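First comes one chain, alone, set out as structure tokens in the form predicted alone.
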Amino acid sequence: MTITATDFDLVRAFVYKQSAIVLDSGKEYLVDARLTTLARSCGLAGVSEVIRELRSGRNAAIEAKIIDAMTTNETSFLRDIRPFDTLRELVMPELIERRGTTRSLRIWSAACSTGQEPYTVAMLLDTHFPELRSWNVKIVATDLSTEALATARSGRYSQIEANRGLPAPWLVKYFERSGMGWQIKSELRQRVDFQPLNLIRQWSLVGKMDLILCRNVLIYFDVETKREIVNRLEQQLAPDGFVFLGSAESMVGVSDKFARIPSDRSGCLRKV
């Protein structure tokens, strides 16, 4: 390991200020490994050069890449199947009934990473709710990482990524071969609007959302940041809308404005 204690403190203070992601003591090896990879990709000699660029305060490109490197972009199609079962069996039928007059739905995938979650939602709606093809359905997907968003917009995935959770009929229907991997067909890609968004900065979203997926992201923040984000989620959500958190995430000690759906283990909540 090459990163010093002083440099680690600098990096974690910078990352916290820019993203509110908490890098606890003990994550030195993680930071060192990711900055080493970053240094190689940028043609720098090592971690010390990355730190020198960060200290200078004059290299915005490196600063953005450091934030990208510290974000966790673990995801897959149909990740943790239960939320999508609940979405298909309970949430969408109720929303379709309630929005029958306006024939409009707004869905937000927060912290969408490389795009598998919003694309999964788009495929699920097309497969199980074909009546929505004539509705005004807007799927907005946001993430802090510019690199992750670039992958998401391209819709290109390796064979391994495609194999992770993606049903074979969906692969055949919604993808086409792209070299050694697969690319989502343009018709489906056009249904998702990918935008950069930092959850601790001002949100650029317009209007209330009927469904918000904010899964497996709150775990990276401290309690005060969680409370702030959840309060803003509550303001962004339609009164009868739904929110999905990660299965290991809880509102206990964070907010009393939401309650889990009874007997449901998918992380689905609605306003109290």
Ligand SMILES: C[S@@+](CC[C@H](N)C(=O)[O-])C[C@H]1O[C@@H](n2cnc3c(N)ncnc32)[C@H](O)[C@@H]1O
Given for the second form:
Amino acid sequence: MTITATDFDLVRAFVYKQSAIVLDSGKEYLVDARLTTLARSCGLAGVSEVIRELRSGRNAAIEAKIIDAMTTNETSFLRDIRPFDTLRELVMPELIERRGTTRSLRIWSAACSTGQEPYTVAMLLDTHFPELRSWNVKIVATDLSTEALATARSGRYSQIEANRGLPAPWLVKYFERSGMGWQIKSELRQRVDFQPLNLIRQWSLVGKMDLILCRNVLIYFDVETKREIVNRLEQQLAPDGFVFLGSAESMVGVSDKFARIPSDRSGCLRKV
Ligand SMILES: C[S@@+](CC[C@H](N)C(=O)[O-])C[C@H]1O[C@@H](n2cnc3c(N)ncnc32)[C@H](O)[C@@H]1O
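Switch from the form predicted alone to the form predicted in complex with this ligand and print that structure.
All chains and molecules follow, beginning with the one already shown.
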């Protein structure tokens, strides 16, 4: 490991300011490994050169790449499965009934990483709720990471990524072969609108959401940041809308404006 304590503190403060991601002491190895990879990809000699560029305050490209490198983009199709059972069995039937007159639905995947989450929602809706094809359904998917968003927009996944969670019938129906991997068919790809959005900055979203998936991202923030984001999620959500958090996340100590659905253990919440 080459990163010094002073350099680690500099990176930690920079990443926190730009993304609210908390890099606790003990994460020196992670930062060192990710910045070493970044240095290589940018043709820089090593971590100290990356830090020198950061310290100069004049290399916006490196700054963006450092933030990208510090995000954890772990995701998969139908991740944790249970939330998508709840979505199919409980949330969608209720929303379809309530929105029967407007025939309009707005769904937001708030930290979509490389796109598997919003594409899962799009495939689930297409498979189980074909009546929605004549509705105005908008799926907005946002993330801070430019690289993750580029993959999401491309809709191209490796064999390994496709093997993680994607049921064979969905692979056959919604993907086509692309070299050694798979490409989401354009008809499905067009149903998801990918946009850059930093959860700690202003949200350029229009209108209330009926469903928000904010899964496996709050874990990277401290409690004040969680409270602030959850407050804004509450304002962005329709009064009868639903929110999904990750399976290891909860609103305990963060907000009393949401309650879990009785006997449901999928991370699904609604306003109290
Ligand atoms: C572990 S992934 C979760 C992906 C997906 N929601 C899931 O559960 O599978 C976390 C994502 O949060 C994004 N992220 C981290 N900080 C963020 C911020 N301040 N604003 C928006 N997205 C952020 C990262 O770029 C990363 O793609």
